[in-house]
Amino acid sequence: MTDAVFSGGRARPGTSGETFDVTNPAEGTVVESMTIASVADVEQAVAHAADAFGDWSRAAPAERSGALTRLAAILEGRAREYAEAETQQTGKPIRLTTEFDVPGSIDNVSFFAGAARHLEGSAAAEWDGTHTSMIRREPIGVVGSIAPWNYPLQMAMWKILPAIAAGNTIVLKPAEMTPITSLMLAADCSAAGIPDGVVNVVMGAGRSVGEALIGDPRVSMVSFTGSTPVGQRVMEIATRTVKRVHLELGGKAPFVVFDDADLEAAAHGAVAGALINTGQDCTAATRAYVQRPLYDAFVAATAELFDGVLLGDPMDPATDLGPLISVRQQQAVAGFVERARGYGATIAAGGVIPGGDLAKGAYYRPTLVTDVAQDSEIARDEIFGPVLVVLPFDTDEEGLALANDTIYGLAASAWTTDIFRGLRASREIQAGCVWINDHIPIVSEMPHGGYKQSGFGKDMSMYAFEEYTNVKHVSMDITGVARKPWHRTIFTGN
């Protein structure tokens, strides 16, 4: 039985009396059993975070930076262990966790170790001639964060790192299905010398533990990554105590291919962009809009590549695509495809649950869907699986309009060899990230966050500090004059 709580520098079981099995979705086998957290555990974790805030918020930036630098070194030494744990609890191929999830997470630690010493504000100056103004950036307090199951380690990093680098303390609730690496990380934060109570993790049910965390009046800010409907619920609870809210929600990323695009690059980009993490990625390419002269060739090339993707044991380095997170998610994805088939869609590749040795896991074949309408369910709703829909367009204006015809705005890409087309797409597509001639790459130095119902606020980069700090204006009189000239607008001072 693995501990489900790390609070006040100590790991322990939750006190709910309820157990939860973390399951390997590739095999259906139990990875860990946990006694999950209760509301009382949340209250204690928040108390630990509140107690630690005073000293941590006043710690010198160099001290916070040094602790994060030590954490990066610890994670480097345990990189393989983290990759294997992430693969076991999520079903991600070991190649993805080894080459993407874990090194990206460690790079994030290194970035924020440096960023902790470089908080910025306006230069001190006398804007009115008689007062010196300056900006202080101050930590907000206790941050309550809720992370999703699709990138457990990376999302834990995105929540924890900017918060504590800025001097806040945090209580993180990971998804029940994938808490293992978050709990490992909390213990390693302690080993790196981050004081007890600064980083706390509680694994429990969203409707009890999650809502208790969001609603606790000692929590000054909430950060949530997940679906848009749950994000709406988070906002509703947070308004009761007027907390700052940071949301990274759903997506339905367009993949716009103009008629001058490099076909090979676009087809390979579609496979990588649509199938990363088995499509369980809010930024994954899900709607390909292809200008009509390239449409048939793009569909044929992409279908051929989809059919060549290797499904298999996630621990095998040769495996390209792992299972979905659960059989429930597998059935949800299959339902989208079957309903589309029922209203006349063409399944150009995939569209089946594989049999044989893969039948014991939550696998689904990479699926390419054509001949659907723009307003169809499969083209509008977030599927969160290895499914790409392809629709044609004629004019550039039509392609960009179709890309923007969605409630979401997290990410997008445009494919063209014309710099002017690329620049226009980058300007007109309504999304927090627009890639040109690629889809998915992220770097610690650049922000990640959405438009519209994909949420607001930024993860990663220096922009993340906008979320996790209060900006205070300090104004100091430099004249020494008792009777200021402006006072006469209120009273004469006789």
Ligand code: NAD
Given for the second form:
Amino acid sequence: MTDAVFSGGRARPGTSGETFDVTNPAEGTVVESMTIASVADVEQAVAHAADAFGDWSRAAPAERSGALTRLAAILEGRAREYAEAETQQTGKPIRLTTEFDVPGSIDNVSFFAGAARHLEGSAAAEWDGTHTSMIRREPIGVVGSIAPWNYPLQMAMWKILPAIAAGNTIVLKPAEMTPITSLMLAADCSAAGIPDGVVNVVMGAGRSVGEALIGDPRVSMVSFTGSTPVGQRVMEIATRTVKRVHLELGGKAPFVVFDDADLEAAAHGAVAGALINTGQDCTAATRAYVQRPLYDAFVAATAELFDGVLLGDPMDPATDLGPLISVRQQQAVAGFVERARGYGATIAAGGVIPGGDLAKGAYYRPTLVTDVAQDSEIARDEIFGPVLVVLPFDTDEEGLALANDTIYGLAASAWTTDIFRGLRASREIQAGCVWINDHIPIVSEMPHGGYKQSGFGKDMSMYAFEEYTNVKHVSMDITGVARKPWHRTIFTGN
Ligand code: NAD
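If the one shown is the form predicted on its own, what is the structure of the form predicted in complex with ligand NAD?
After this comes the whole thing, all chains and molecules, with the earlier chain placed first.
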């Protein structure tokens, strides 16, 4: 039994009096029934985080680094348990959780264990000849973080690690549907010797618990990953107390295939890029723009590969694709495809809810959609399901303009064997990440974050680390002169 709150170094049930069933979306069965957190639980967790801040912010970098190194070792030892828990609460195939979510998360811990010892300011110098300046990078205080359900463990890591490595303390609210691995992680932070109150997790509803966390005046920074509309609400609440805001929001990633691309690479890349995590990935390829000479061949090759994807029990290592997170999400995805049929789309693959054994889960077949307009709903809105739309283009300029014709700007890819085209695409596409001849790979050393309405702020890398710090200028007089020459600008003093 997992408790919905971990705060001040202790797990306990929430006090809202409401229960929430964490459900396995492959089976429709209840994984855990939890009494969720109340606003009072948030207030207590923030108090724990505020109390812990003084000592943790002054802890030597080596101490913070050592605790994170121990955490990485604990997680290595429990990797299989984490992978299974993540699969059960999300329906992700066990191959994905064991080969991607869990090792990626552990690598993040190791990265930030190193980063903790590398906080740098710019060189000390006498810019005006009379004062020595130096830059201090200091932790901000209590960070309030809110995470989505699609990569629960990785999102918890991306929030917690840079924050605590830099000396902040944190209260994290995971998504209601997927809190289990975040709560396991909080307990393992304690086991690694991270002091009580540094890492706190409260699982509760967005409207109550989430908003209480963002609004709390003791919280100095809000870091949110989720949809763009909720991000707008988060930003609105945070303005009232002028908090630093870090937003990682929705996406609708373009996948631009030029006519000199390696077709086999592009088609395989489209399958992996569009279907990862059953398409519930903010960077997933969702709009393929294919230059006219390759268009028919790309659609045929990708449709064939989509049809060959194996849906099944997420615990079976042979399974390629698991269910969506919930029946509600399945219905939402099916709705997009049905409406597209209504306005004349061709469904080149999929477009169905599978029956048989899979009917008990929230499954949806990988779906390839063609013959839709750029401004159609299915090509414009975030679907968050295994659906790829393909549109043709003629000139390079047109392809790149179509890629940029979106409110989002999180990620994109361009496919070409011409280095100049690839470099031009990497410059022209307005997104926080542009892959050339691949789509999805991420590494702890490199930043992840959006342009435009995909938000601002970076996760992972030294860029994330720096975002969780304040920059302080310290200026020291080196003359020892009591009556400084510059004073005469204000008063002569005789
Ligand atoms: P969501 O916005 O519905 O919910 C995200 C979190 O916000 C949840 O924990 C939820 O409880 C909480 N929340 C909801 N209403 C709230 C409110 N009024 N105040 C405070 N918190 C509130 O998103 P989701 O459905 O969980 O996740 C999918 C979305 O997340 C997609 O749009 C996806 O693109 C995005 N996402 C973005 C990134 C990124 O790095 N940019 C990564 C993963 C997911």
